[in-house]
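Next up: just one chain, as structure tokens, the form predicted alone.
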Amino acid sequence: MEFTLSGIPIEKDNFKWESSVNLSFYHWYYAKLDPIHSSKDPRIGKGERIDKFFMTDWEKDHDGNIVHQAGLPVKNKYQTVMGYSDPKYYLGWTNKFTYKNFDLSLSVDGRVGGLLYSWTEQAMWNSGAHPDSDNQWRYDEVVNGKTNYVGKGVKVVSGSASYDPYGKVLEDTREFSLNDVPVSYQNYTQVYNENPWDHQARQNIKDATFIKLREVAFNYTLPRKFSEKLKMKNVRVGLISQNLFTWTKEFRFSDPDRGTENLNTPTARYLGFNVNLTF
């Protein structure tokens, strides 16, 4: 569905403000499933959205803490649904301000919600290039030869757990205590953020919400008497810029605007000069 509201909030002798607001969204649903060949996963069914974000999470205790074994985080054996990949909605706002022969156009747009995996973030952690990996634990390991990193979470001290084929807990008698096993910081980081080709780590799946100042254009139209002296009907000159500002909710090193994230380059900012001549 798409909704657009356009109007002229202000119009005076020499000034005019035209504005338009747009909001749209789309979702796909399963209308029906083949009774023989369709997945028997109870999370997929008639009337369900098809953009559920399935991912392999970390093993968790009853309170949501990551389970460790020998000091390293343990991956869950079953995929879970984290949310949806499609945004809740897209939005846009365009404006044009005209004063005598000057006009200023401004447009803002973005998306709200929806999950997107950041290949860039995970690759940076895995390779040791992430700025946040430059910390005391890394220094202690490289300079002082220490392996003193203790991951936040718990370890199993007794009991076991059993699951159905889709990861639903059937029985869980595990008892936990705080993880207190020191390990190599590099080893822990590369397990927690393994090669992106092999596993999309839970912590690198992020909210793709962003707002972007898409375009700003400032123009001046010469008075007709001057353009006629130049043997032209109209002369219009101006400055134009695109992607002046981008705000993201969780993405730090790449632009979620593309809808996919695989070592994307940062947002490019464009500045230009326009000359429009009408004969």
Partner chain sequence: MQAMKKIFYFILSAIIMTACGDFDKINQNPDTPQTVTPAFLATDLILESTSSSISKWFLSDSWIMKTTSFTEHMEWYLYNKFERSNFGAYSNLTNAQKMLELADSNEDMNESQKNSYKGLYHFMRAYFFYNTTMEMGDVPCSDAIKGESNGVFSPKYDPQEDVFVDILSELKDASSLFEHGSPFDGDPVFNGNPDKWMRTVNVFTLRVLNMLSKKVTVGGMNVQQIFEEMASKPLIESEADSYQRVYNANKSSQWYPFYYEQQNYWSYPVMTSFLVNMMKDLKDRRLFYYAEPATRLSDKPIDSYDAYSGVNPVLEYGQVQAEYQAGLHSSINKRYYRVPQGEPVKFIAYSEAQFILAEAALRGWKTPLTAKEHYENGVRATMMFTFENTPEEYRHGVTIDEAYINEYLNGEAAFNESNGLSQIMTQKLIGSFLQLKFNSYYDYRRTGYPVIPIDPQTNMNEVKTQLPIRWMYPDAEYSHNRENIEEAIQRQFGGSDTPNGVMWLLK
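Starting from the form predicted alone above, please write out the structure of the form predicted together with its partner chain.
There are no partners or other molecules in what follows, just the one chain.
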């Protein structure tokens, strides 16, 4: 489904403002599954969205706290659907303002929703390059030789839980208390942000929402009499820029615009000069 609304909100004297808004909704659903070779996971079936985001979550207690053992966070043995990877919708808004011989184009677009795993976040944590890792525990470990990091969450003091392969609880007799086992901060961080080939951790799966000031162009068309003197039909000069500004909801260190995030190189911001001559 796609909606476009365009028009000229203001037109008077020497000023004109043209604008266009675009919203597109695009989702894929399974229409038919092969009876022999398709997956038989109960969460995949006719009519289900194909972009369900399957991941291995941290084991949690009934209040959503992460379960720890030996001071380190524990992973589930089954996969959970965390959300969807496709965005809820894309949006775009283009504008053109004209005043006498000047014109200004402004274009904004972005996506709202959808999950994306960030390899950059994981790599920064695992290698110790993440700015947030510059904290008291790291200082204590490196400078003072202490291993005193206590993970935020709970530990199981008695009982156990068993699940079917799809996450349904079969039996749960676990009793919890606050996690109090100190471990090395570096080790905790590296376990919490494990190699993505083995585990894509929940906290690094981010909402990919972003909005970009995609293009700003400011041009001036030379008046007729001047361009004719230069023996040309039309002369237009101006400044043009792309990717001037990006706002991201959860991505801090890389641009989700590319659709995947695997240690992406930064996207470029262009600033340029435009000369347009018609003979």
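Here the rigid core means the biggest group of C-alpha atoms that line up within 1.5 Å when the two forms are laid on top of each other. What you are looking at is a predicted structure, and each value in this text was computed from that prediction instead of being measured. Numbering follows the first chain given and starts at 1.
*Asks:* Is the shift of A70 between the two forms large enough to count as movement, that is, does its C-alpha move by 2 Å or more after the core is superposed?
*Replies:* No, because once the rigid core is superposed, the C-alpha of A70 moves less than 2 Å between the two forms.
*Asks:* After a rigid core superposition, would you say the CA of S241 moves by 2 angstroms or more between the two forms, or not?
*Replies:* After core superposition, the displacement of the S241 C-alpha between the two forms stays below 2 Å, so no.
*Asks:* Relative to the superposed rigid core, does the CA atom of P35 travel 2 Å or more between the two forms?
*Replies:* Yes: P35 shifts by at least 2 Å between the two forms.
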